[in-house]
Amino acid sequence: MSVREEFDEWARQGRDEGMEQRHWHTAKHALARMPVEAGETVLDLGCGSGYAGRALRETTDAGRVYGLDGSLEMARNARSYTDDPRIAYLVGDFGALPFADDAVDHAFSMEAFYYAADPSRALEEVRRVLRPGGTFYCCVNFFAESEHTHEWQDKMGVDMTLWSRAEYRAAVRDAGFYVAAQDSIPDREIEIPPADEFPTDEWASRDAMVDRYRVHGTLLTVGVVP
């Protein structure tokens, strides 16, 4: 199954809104750190329901936000949720972004980058479309150190890239960025039951759940264009 087919089905099932609810716990902290100024152009890679772009428009007065997704159904859903003429949704491939060189001020991606067919090529494309001084905020919870997310691959019908923290830094540098920051954003909103309530249907122990959400959380790597 292709990425488009997988997420077209998710969109038809309404799972895009569930993704938004889960990802917002940590996405909002990454978005709050983005240096977006009024009038600037932002690209949201793997936009899903479009929540990140809407949040940036509301909080930063970004001049234009483009949400790009590999799924036509996701893009359609996002448009139906959005009442803002300065937000547009596109269907496209991370490896061939439909933008001219130096056309975008900032880029953001939340829990989508690891679906890129060629992640190194995707980083080169992000670097190409960003202006000098532009930033890329790349957020993932599926990475090598976060062992309790690895089983997610078995549940997906598409291949996913499992890089370590060091591999993300190296790939961002190789694509022509400076690595301005890298850290983990813990999910402090998801409720973790007391130890005597484990095991659950999803977790063998409380320690495992703490490790997934509080210790590793979402990995944020920030690249800046020289």
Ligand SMILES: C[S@@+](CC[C@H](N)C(=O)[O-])C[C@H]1O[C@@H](n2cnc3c(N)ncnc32)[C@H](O)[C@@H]1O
Contents of the next structure:
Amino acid sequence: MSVREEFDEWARQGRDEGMEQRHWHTAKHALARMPVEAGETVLDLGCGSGYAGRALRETTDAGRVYGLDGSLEMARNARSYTDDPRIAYLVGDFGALPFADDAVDHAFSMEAFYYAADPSRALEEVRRVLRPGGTFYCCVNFFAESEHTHEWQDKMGVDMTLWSRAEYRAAVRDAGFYVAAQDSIPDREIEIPPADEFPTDEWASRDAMVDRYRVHGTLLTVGVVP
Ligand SMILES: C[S@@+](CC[C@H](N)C(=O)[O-])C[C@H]1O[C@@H](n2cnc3c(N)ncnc32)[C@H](O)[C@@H]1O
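Can you switch from the form predicted alone and show the form predicted in complex with this ligand instead?
What follows is the whole complex; the chain from before opens it.
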């Protein structure tokens, strides 16, 4: 199954809103750190329900926000959740962004980047469309050190790139960014049941769930264009 087919199906099942609820716990902390100034243009890569763009418009003076997704159904759902004329949702692929060079001030991505067919090429594309001084806030929950996320690959019908923290830094650098920050954002909001309630349908042990959410959470890597 292609990434588009997989996420079209998720969108039809309404799973975009479930992702939003789960990802918001940590995504909001990354979004709050973005140095978006009045009138600036922001691109959300793999926007899903489009919550990041909506949040940025509500909390900053962003002039224009583009949510890009490879799934038409995701983009369609995202459009239906807002009538803000300064937010546009586009269907496109990370490997060939439909923007001119230097056209975007800041980019954000949550739990989407590792689906790129060629992640290094995707980083080069983000670098190309960002202006000098522009930033890329790249957030992932699926990464090498967070071992209890690795089984997701078996559950997904599409290939996912499993990089370590160091590999994210190196790839961001190789694409022509400075690495301005790298950080783990723990999910402190998800409820973790007491030990005697494990195993659950999803988790073999409480320790595994603590490791996934409280220890590793979301890996944020911030690239800045020289
Ligand atoms: C796990 S969802 C995350 C959605 C949203 N960012 C969130 O936090 O809930 C990943 C999204 O990335 C999109 N995506 C995956 N690979 C893509 C690609 N190569 N180009 C564009 N979008 C892609 C999928 O269609 C999907 O909507």
